[in-house]
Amino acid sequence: MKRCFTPLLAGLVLAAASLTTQAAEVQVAVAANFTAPMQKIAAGFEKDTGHKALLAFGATGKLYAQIKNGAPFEVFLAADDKTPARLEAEGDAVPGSRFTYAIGALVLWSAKPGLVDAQGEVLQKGKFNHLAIANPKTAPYGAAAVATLTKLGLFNVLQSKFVTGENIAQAHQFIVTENAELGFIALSQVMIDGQLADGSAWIVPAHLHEPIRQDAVILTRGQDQPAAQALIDYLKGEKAKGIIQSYGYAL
């Protein structure tokens, strides 16, 4: 039995085959603070381009170590600008592909309403047992927390109260589970559609720490991967920017 294809049907078949051929997967290393927005962005990216972003989350320093040890990542979204620049200088990232996709904000947050005041004076009073932070050696938001406490003259006073998470996601978990009454985390972790989550918070003034510029870069493994460049382009688009801003980031 012969099958007859009309020109229109043949065109649709060729288009579908072309889309299937072009669609690809891209391995992406993502800083833990950017988990929620990146999950949304990845869903839109797949819907709009056909490419699929396979996401792995962690502390920026640990992801850097994994990349240096041969992890198959093709794109890296860090929580700082220094680590992607370092990878570029070391020959592990595509020159010229690096850009700042978001500027983060640090927040002192508690799941308990009324515990954290709008000026952060709760830190001066010290009437709490545990303060969660991310590891400052591997997590830029942890480093920003240490810088903030140092500038306030409170680092030595409060250091004994620290509950240190491997990354910013674990620091957030410590607060949610009440292993720490309050802690320094990324504003994005408690901000959805421009609204703060329940609890109490002090958004740390930017002058108390270095700007948290978060850079993305194509790694050498993604140099000839069309999906890697497509993801970088998508991050620069209006849809992704809207999601990023809705989680409290500046652009």
Contents of the next structure:
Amino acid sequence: MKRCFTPLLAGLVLAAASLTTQAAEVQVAVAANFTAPMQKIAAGFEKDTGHKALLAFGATGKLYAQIKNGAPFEVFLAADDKTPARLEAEGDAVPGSRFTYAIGALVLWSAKPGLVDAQGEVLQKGKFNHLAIANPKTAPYGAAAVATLTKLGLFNVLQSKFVTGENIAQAHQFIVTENAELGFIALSQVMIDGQLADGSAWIVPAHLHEPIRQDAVILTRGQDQPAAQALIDYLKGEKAKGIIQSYGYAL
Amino acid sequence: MLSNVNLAAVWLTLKLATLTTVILLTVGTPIAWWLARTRSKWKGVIGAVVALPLVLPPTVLGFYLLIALGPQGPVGQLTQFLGWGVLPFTFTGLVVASVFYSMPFVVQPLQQAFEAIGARPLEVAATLRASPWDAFCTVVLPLAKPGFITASILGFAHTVGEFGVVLMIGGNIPEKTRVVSVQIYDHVEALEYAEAHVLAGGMLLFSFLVLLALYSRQRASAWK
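Target state, the form predicted in complex with its partner chain; input state, the form predicted alone:
Once more the chain from above appears, this time first in line as the rest of the complex follows.
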């Protein structure tokens, strides 16, 4: 009897200990396009402040639904400005904590060098089988891609070639594996230290779609949490701004 | 009650599940037969490979299929060489993925059915000068019929319930790769809960009825 209870007891003690030692952690929901910069920022944040940011990445629409249904996030970095505003209006975010942390740039990207020209004329020629986009219903970069194609008068022509990723991370995956020859994703996904990492790209001019203002907000669960406020302050600081700009975002 | 997009997704799902089940019964029967009969040292390896989708997360399967079937992958190179193009984002691609994904649900019931028959009936048939093929068709198939029914139901139902693999290699194209489970996910993501309920409720009912049919059958045959 004793023998079989000892490991069980040890397990319970361990579980209890892990529950009580999570001091000064902040749970952050992050839009998929901001994955790479946020990982860098979180590392710096932990080093400089001692607080730990636990990051969850996903499509903004999904993260919204999760927050509405009780997900334990304290800070939300969205891929648009509508979703944080909506959360604030619905009483799920701390009023007045909202601010724009980055303005996103849309890029037409291919893993193949030379496939996408600098003017995006490859779209007119249409010599490709699949064009990857993020789901325009839920992902702001997907909506911006659709707006761009509509403005260029190419939406109806190219619609049959769309392959839709759940978010831009999946759209990127489709292109990297070359299952889609090219696609619309966030510039931040293919930029390292201010330069295009590989492949070929057309940075979509900002006038072809509504600006992708990405807002952050403190959620109700993060109210009066020092670590949540510290993260917001850190995001507004020069160090974070430098990282954000190096991934091609405007500020 | 069903909108056009939902109807298209239901139709596509039924088509995918039917085709997958037919292919799996054809491919799975020899595999199950071999697994049930062989004394080869490879039995464990092949059995384990067939069972992998039972324990692997669909993301692992979907990720490797995306790479293997893609233009740079070994299967993708082959299909391009044969002039079939590449399979991801096509209905054919989904069928190939589903065959892998639902394989254990068809092979294992068949294997169990074959093992339960044992060698004896075949030996008897051989002494009556039945050829092995003849014996298989006239002795094994009728005896293994409950196994075939279970395998068909499970293979079909499991393919209908497939989600992760399709999400990863499907590309969410209406009428080609947007099956019911992906459509539900889309509706939920877009906060279209009413639309989601129609399909999700339908899936729940369908799955329950399938399992009810399966377990009632097993109970009935256990009493015989």
